[in-house]
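Presented as structure tokens, the chain that follows is alone, the form predicted alone.
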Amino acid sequence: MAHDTQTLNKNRMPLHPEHPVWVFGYGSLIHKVDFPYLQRRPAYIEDWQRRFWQGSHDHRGTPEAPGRVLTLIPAQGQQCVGMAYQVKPEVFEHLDHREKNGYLRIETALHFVDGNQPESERGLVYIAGPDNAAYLGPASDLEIAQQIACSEGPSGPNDEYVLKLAEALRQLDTEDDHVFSIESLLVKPK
């Protein structure tokens, strides 16, 4: 699959004018919401578990020198906190070129951890899986902290990504491993 996917995520997901649509934030969009919503509710999705095992050559890299960022993996009993928004359908425009980058919209259930009501809504999510040009797959996460702490492209530095990533997860009152380990190394002495 292409880099870019936004023609893609159009013809495969086409998205009725009139019907708000729920979008599920488990990277930047939790900390970097430069759309307008709707609502904005914290949520969860099962099955999941972030991973920077994505590339970045357009926001936290370029091509010669790829960031790393978040994707979804399966991961069976897993439930991956994040944040929720109800957009409208045009902001799909601005959404799908920012996660151009090999990101496929999927359905899926989100789950609210607010306590209101409704309790759970059908919604979408951005997922890069293994056969998108820009996935870099796994690694130890020296190495992947190692990559970020070096690597910078038109969003910033892709270490700030991490950063303001672990801080919004906190504030969410979530634990994430791997990011939190990756974190970690990123700000030990150098």
The other form holds:
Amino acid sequence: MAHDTQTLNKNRMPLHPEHPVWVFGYGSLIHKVDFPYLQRRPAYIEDWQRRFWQGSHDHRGTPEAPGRVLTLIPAQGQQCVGMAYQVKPEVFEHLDHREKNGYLRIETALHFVDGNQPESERGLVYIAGPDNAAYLGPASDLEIAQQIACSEGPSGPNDEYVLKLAEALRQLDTEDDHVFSIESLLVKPK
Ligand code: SIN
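Show the form predicted in complex with succinic acid, please, the one above being the form predicted alone.
Next comes the full complex, this chain leading.
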């Protein structure tokens, strides 16, 4: 699969030009909201967990020295808490560009945690699977933290991605052992 998934996403899943769509954010989409939305609600999706297994050549690293950002991996029985946004379909021009480095839109059920109705909706989530060219895969928490500590790209330092996300997860009152472990291991090179 090519690095750039924009065309793939458009062709695989054309969107109705007038129907708003829910999109679930579990990483930078939780706290870096550089797109308009109709409504936003905290939510979880089932059977997935966050891992810093995706390479970032375009945002938090470079082609020569990729950073590490989140993707989701299948995890039976786990809930992944994040933020869901209802957006107009044209917003996917921007989102597909932002998530172009290996992420495909996948359809999923979203479960809202704010106690309001409806309790769930169908929506989309961007997942970078193991067959994309930017995938880095597993490494120890220490190795991941070391790589993140010395990576930087056009969107800023890679450690900022982790620190802002960890803060956003605390605000959502959710625990994530993987994210918090990497956060605790981050030490900037001297
Ligand atoms: C997401 O936040 O939902 C996708 C991964 C990212 O952009 O960090």
